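Heads up, the chain below is alone and in the form predicted alone; it's given as structure tokens.
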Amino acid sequence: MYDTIVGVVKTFQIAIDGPVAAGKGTTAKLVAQRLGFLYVDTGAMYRSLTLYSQRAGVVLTDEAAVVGLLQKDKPHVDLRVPSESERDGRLCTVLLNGEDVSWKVRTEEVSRGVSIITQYAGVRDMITPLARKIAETQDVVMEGRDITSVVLPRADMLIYMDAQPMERAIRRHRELLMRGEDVTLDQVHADLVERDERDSHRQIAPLKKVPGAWILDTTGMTIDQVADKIVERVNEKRSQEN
């Protein structure tokens, strides 16, 4: 569509926030494939920063350290829709220096310390102004955990998904058995909750529910249940304006 003030291009945004295991990835890369939008992950790119970071040897709760280090080497984060002989599972294809991480950066060890350094200034002025670009020249979902409060504020949906915390932990659990993993129900339980107080106490772009945002709690539901709602909601919203 039109932005009739300034005559250019006006792209739909999808903004969904929410904690760990709510279903935030898989969703938005299906309701991005159902309405031909981009799909967006930047937790992916926070992932990469902080997979290079824990490579150097910094230490991750050493904000100075960690600063440093990204700022000097400039470490080059992309991401790519993945092409047919990547296509195992994976949301999208992420590179950091040309090194496909797609997976690298998924693990526990990773997520552990991906909270951390999302919480620094310095990591998040990075990647924001990059995620901020790609949606103001494309229809984009773009999912993460301050997308709606920081990134996208004022995407055309707002988004805040959730989910019960065990509901959460049976299926972070499931994707980590499938991996190869070797972790307990009860330590993935621990590590999300932990996760949760932390993401939602930290003191730079906590996550949390922004006003006008729509609670959507997958908790009992399919993804494709999930994704169904999101895409019948924009189709309605998208016929409304025009």
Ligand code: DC
Contents of the next structure:
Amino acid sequence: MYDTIVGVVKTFQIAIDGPVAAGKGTTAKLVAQRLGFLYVDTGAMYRSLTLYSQRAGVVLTDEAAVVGLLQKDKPHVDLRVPSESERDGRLCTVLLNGEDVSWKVRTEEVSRGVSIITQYAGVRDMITPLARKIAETQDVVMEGRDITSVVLPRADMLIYMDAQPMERAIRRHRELLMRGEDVTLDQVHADLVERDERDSHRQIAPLKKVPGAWILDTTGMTIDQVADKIVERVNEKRSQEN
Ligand code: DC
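Could the form predicted together with the ligand be given as well, to go with the form predicted alone?
What follows is the entire complex, opening with the chain shown before.
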């Protein structure tokens, strides 16, 4: 599709936000596959910077130390569609300075750390332009917490995906057990509520429902049903535009 004003290729952007385990990742990946779009997991980008900081031994609650380290070292974060040999259940391949950290960024330790460093403006200022740049060059399904509000507020489709907290905790607990992590459902539920609280109440780029967003409650729905709904709406929108 061509933007008639500036004559450059205009990409189709689907922006998805929502709390932990609302089904954003698996749904976004499936929608991207069906439409031939790129799936962009911005949480994985923040997770990579968290892992980098933890490995360097900085105290994550020390904002100046974290931002200083990341600004000095400028670790390189890359996302790509998993290659044939990387298809082990991951949604995307995450590279940190070239190292495959796709699973290393999914531990509970990184999950706890990431919600601390995503509160820092200096950290967000590293990821936001990177995410925007990706969406300017290809059709994307991008998910996170501030995609509809900050990163791509003018996206073709703005979605806020949600589900009831206990259902989200059960989904997340199942995922962690499959990965061999030893946690109880109660722990996962408490962690999830705490992280939601932090993501929605932080001063900078909090998770919120923006005006005009499609509120999609996935409670009791399968991933396929959610993906079908989104693809159907995208196709409707595209046919209206043509
Ligand atoms: O979606 P996730 O669980 O991988 O996200 C990891 C953390 O990063 C989570 O605490 C929310 C935060 N995040 C954010 O603040 N902004 C984004 N665009 C994506 C994730």
